Amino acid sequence: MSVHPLLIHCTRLEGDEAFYAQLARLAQGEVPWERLLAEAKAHGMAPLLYGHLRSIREAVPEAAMRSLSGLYARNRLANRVRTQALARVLSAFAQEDIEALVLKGGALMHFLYPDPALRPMSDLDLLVRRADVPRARALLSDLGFQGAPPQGQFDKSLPTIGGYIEGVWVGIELHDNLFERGYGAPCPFEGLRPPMRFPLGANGQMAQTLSYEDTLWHLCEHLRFHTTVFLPWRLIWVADIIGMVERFADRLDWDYLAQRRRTVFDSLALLNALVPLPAGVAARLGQAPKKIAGVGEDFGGWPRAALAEQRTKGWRGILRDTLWPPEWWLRMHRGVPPARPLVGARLGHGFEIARWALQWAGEGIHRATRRVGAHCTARWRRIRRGLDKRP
């Protein structure tokens, strides 16, 4: 299913007169506001959507604005609490000579977004040197970050520790590698360009994050890595990337990116089909424009949705959505730029689905075997008890 055009339009962090004129036209059309709000929350876009729509609030139903205003206010409080907690953590790290880089939302909301409340996040991500991990964990424990996140609230691949502050869950993920396990070659702290400093809130404390180039590379790779057959990609990650290239195009070392981070160009070429990039950035991509089918659509087959949930499609529809996903999604998922043929990616996707199917079948057989074994064991125990009671 495609994302609503109004929500895609709002991936730009700031807009001009033409931007808001187009936004007003989109808002005055036939907009399914309830579905749009659900999409905005799922994509992490509710605060940013509110930030744009309040400039044309006369074109938006009052109920929708009230809902978005509440989500924005909640996120503003949460980000204020998380920023204060982050300041405490970084101060404690500095006293112990532990250098840490703030990744993703914890940094972006301060140096990229015009208002920190516009960028939601589920936790704070910190990158430290591998040798410093034990001391960093001990310090976090001393500061009260000891608990696990609420059951089922966050789907995380790395252990998250944290606690409640002013009723807000503040979780921290401690990384010793820029990317998660299973994602290509490792990239530790030492493999990055010199970090960039930014002010952490209004108290004047400074923090460090990745360089502009490594930030853009990390965001592009993060989007691609999390475009999977299990979980949906999120539009807020697109907004991060669009914001970086629009705001810092003149500061980015494009030659370095071309030589060392070439996959950035491939990702930007795909995103350019979804949200047109500035003309200067689009010209740097060096890839001839190509029409891509299914731009903005997500994967809709198995295993994303259980087979029982897809019965209305029929087996032909299920197989189509599972084995022949939208071109734009598949290119993003497999890292295939627009200029390259898609035959290999189609084959690779088929093998991936087959691998998950075999794993699913194996787990099912294992569960069935255990159930049969448990049943036989219980029956044998009942027989033994009966035999033992015979005179």
Contents of the next structure:
Amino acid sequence: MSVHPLLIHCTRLEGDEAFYAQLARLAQGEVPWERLLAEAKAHGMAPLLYGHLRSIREAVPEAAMRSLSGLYARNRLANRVRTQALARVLSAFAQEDIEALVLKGGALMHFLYPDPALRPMSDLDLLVRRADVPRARALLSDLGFQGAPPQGQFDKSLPTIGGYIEGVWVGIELHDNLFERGYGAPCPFEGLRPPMRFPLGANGQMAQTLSYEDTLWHLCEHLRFHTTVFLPWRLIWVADIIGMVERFADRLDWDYLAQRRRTVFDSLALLNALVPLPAGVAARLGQAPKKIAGVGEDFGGWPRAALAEQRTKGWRGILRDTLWPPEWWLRMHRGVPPARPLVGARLGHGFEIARWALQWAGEGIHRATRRVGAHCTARWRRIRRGLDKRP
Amino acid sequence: MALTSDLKPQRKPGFHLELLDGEMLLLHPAQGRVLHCNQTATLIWQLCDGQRTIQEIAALLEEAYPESASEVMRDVAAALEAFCAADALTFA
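Could you please show the structure of the form predicted in complex with the partner chain, as a counterpart to the form predicted on its own just displayed?
Shown next: the complete complex, the earlier chain at its head.
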């Protein structure tokens, strides 16, 4: 269940001659292209993969390039439409004195990625002050963002609203807190460093996002928080982080991060095992390099996959994958840096699985009791009707 | 459906043409459809406005490419079939 090395290689946003020479070597090896494309799509990496592979086009099968070019073109169109919508929303907010910070993809595609089409996203995330949420929602509604997201999209924080513009779903997720419910500590607008401004596309309009330090912290926490037993982590989140430290290493206030956002270093130390960070950044991590097992591997046990889907593994295989996940994944999931022992995390993971199993069993019993209850009630009614009809 | 030369094909809404690395792509972002188009197919797509018949579209292409007039009708039919397969056209 590990990601293909070619895809991991492409998490760098920009490459030099050596990068592309290595990419060509990887592409000329035995690459299961169909599987790689499916993996790239699942990890949100298809446009970035295309962006890199177009430089070594002759080493890539034509069919793979055609599939990727379609995905890239779709994302380019979608991001163009999203950017226009975002510009409209931010102008309307500014007129009403609502300060908004653009989070994640909506900002990263403009200030971090060399080409905005390379960063896919499902929605635009905007952070506003809690007091401004009702006015911001009303304004969005006035601008035509009223629809619920298409089926299959996960709703989080405040409900996503949006609409189709030129056939593209533009969803807007308003946040009054940097992190979702369930995250340890709240972090509203007021708890952040002064925001950073960036140009929103070519029309000269400026937008605001988190400071470099808060962006890096947010991305690291987002990756850790979304590395769960239910959903797979995505390589595009790693690409965001690698891009931040490669491009802005000199501008980041590392002392501030060390004092206030210490967990960034733990995440970077784990990512360093997957994609080697620049020497200057790696030296700052202050953690002795340690061999980590299962780098890049995902959790493959229950509840990620239903028991029926894992039947071929046998019960031993299911138990092993469920209770003994890959070290790298477990460290990321439970925020344990490479230098710290893993015993507590292994125990904690066992308890977490036990908790989900109990909840699952409880829900099963509840459903079964309701079914039996409904059955008994129906039967009793039939008996009563029969009794009533007797002379 | 059988394509007859008196039908007037019209582009369905929601489709976009995107030029990428010298190739034209017909996209439907909401439905996730992508069609790779050559130059002739791109022209045919742009001519499908619900006003012109298939015969008129072919005539315009024959005028534009007199050297390959013999292949035009075949190209038009192939392109329209591909657009139909992608559910990109309606016919009047």
